[in-house]
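Single chain ahead, by itself, as structure tokens, in the form predicted on its own.
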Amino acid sequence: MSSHDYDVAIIGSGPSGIGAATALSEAGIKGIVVFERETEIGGIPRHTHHPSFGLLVFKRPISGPKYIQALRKRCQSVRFETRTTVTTLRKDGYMEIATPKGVKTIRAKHIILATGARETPRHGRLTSGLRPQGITTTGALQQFIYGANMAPFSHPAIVGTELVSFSALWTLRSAGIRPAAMIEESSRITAYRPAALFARLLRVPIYYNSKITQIDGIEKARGLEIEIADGRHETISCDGVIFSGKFVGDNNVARASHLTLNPTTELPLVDQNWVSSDPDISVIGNAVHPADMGDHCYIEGLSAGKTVAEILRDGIEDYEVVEITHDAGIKLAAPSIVRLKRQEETKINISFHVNAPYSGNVTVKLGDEIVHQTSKRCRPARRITLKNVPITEAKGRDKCPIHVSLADI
């Protein structure tokens, strides 16, 4: 008898989530289990009603919970187990799951961490104020209006102007409610330029080189006080304020456990193959790189349960590791670190968010050696991609860091 309950579980049911049980499922793999702490599974596409996604998957776009359904048609033989929390994960394949049943230990031989991501609300960004009723995250917003039927507000403001924060301007408009203003930190939008005019076409102002320094109101929020850059203050009425964007990994589980986490991000370290620093544990999609669309985290989860399925098959290989190292300039980058097999070469690709806009050549040393540079366009809370960096196993047994920089060296 088996000592493992599964052979795979997955924790989230998100597209990268479903695109990991699709890959192992075709792969062959039969003890697939996928936990979702909610009574849906789908993640936040489920609450996204405007076709924002497919383009890459299906070449069209749809909306979230129509991609939802697509996405499960590919994997109906894998199980999913809803409102089911994982609480604690262990080495050697063991956690805790908490289920309407009670709590149980389980165990499978390979554990995927597929938890996503979540945006910044407000105490997390230290506004100032009072705490009135009427603020609130995109998606707590979409939840509000697409599934209980409900509009908390009549003229709320925008904080961002991510992709995430035109969401949130789309869901408004389904809605029947213009928002009051978007408010932006830096001298233009967030998300590619087009994205303004829909704004435009909505009547809806745009505040640039602005943050917010007081939000007013006592039972519900009155207005906003905003600084710009120029040291002028204004005053926006609103009667509600939606924080958008600023998406930060959702991994309580992996912060509690034994896993190695970057001290500065506090993600957990994974390889190109997405296998964190326990080879019993991969950590994919928004959870390691907050905050991609859900077409490449699906990509990406296909990569990583055809990954995994070799895993269960043929185990990992001896290896070094090489850790990826950064500039300050770049928030985070995925993978974190590196495992070479001996005697070969390793291309791999290098994804990257940047904290400010930056146009230049960026440059891969390892060591003191380039192996990669070219020039890119950057902005924040988009990924950049280097593709097919090559890495030297030589280079990697001694230890030399792989570092990333936006600059000429």
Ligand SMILES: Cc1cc2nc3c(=O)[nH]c(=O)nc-3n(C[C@H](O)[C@H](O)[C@H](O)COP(=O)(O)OP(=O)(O)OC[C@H]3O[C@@H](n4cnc5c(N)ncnc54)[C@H](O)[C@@H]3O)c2cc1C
The other form holds:
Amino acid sequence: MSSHDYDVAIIGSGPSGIGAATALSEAGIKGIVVFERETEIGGIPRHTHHPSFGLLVFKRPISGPKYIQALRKRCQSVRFETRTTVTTLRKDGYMEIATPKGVKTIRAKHIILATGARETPRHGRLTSGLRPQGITTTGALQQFIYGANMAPFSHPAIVGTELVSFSALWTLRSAGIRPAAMIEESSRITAYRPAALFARLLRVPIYYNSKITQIDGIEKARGLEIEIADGRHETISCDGVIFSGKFVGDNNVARASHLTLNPTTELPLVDQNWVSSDPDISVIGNAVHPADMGDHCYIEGLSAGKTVAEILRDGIEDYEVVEITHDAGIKLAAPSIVRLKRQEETKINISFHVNAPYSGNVTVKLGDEIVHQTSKRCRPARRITLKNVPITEAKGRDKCPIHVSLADI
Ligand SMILES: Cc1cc2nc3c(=O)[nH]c(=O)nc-3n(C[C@H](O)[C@H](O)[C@H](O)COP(=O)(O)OP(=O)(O)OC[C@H]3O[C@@H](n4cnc5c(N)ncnc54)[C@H](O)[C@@H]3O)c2cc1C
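Form predicted together with the ligand, following the form predicted on its own:
The complete assembly is shown below, putting the previous chain first.
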């Protein structure tokens, strides 16, 4: 072999990492390795046992563990190394890994970061009160209930109404637990509206326009204080609190590296092919757009893997980098930069979520010129994709960024 240990090293074995490994192996790339810090591969779906994965990829709903098994079959020749944490990323494809046998430095021609996202736990939300037991996130709850067959409480409250909050509700239901309440800061749920019916069916009240002011309890949680928008205060009796959603990219490795990050979101910048500011490193899946459905991440991994195979074969063409900016009402957008080929029009897809419901035109401008406009019905839970937006080098040359806006211009 050359001075490289691998052609491609993928960090993270969730749906996006497996997708990339599959496309690379289908493209004939041989030296692929997937590093996974846990003892089992699969990322989040490995502990999400209800049938809520696979509608796009397998055209039927299946449980997280079965979903991962089925995806793994598509890349059987790829080597996965579990209990291996990537601790440091450096230029020129070098990385440090911590394995059960010790720390090693290895080198790959291309690295794909697929490290996923995590929910914001209590300390990240600055919720006051003491530190009783029974405070958790949906991911940790699923590891208790589905993984260890243990229920840490009998009537917890769920904070948030994102899709994952209803995943928490489903997980509790499978253990025979009816939560005391769901708490939502705005006047409607963040997930698709029918999800609220699920809560109603299970007789779980949703407190809208409500903010937690304190968690009560010394050793074990015994209640939540909430403040409602009209100024009223209420106490909800509960023996646990599940902080769900408010995802942040699990990007500690990227943050400590030479990669350029978006100063506001602290997510690594990626181009239309998921290549970061370092052309030898791609970043995919929830690590760059926390958080999308498993199928979206898998499909994205496939597309990124295909591109990396092309880069290994042909190299990256000469390009110019143009930044993508967006209105404050847009939560997250990918790509965040565009690599434009010289003298050619480049067509890109731009995906994003919104902070609050919006119906109307979504406009993409390059400087003063509108290059794409389409009417969209946007909901926070829905991933919106603008397809084939045409960008040309000449227009990008005056350093004007590409701007995505929610406005009838
Ligand atoms: C609690 C919860 C429930 C969900 N429920 C659903 C659902 O029902 N249906 C659905 O479609 N989507 C669901 N989602 C979203 C879905 O699971 C994710 O979109 C999908 O798993 C993201 O895939 P990923 O590959 O980007 O990241 P992940 O699945 O998060 O995988 C990332 C992997 O990288 C590994 N890793 C991270 N850092 C390192 C490192 N430094 N070294 C080595 N390995 C590392 C992690 O251990 C992990 O295995 C849920 C998400 C959560 C949090």
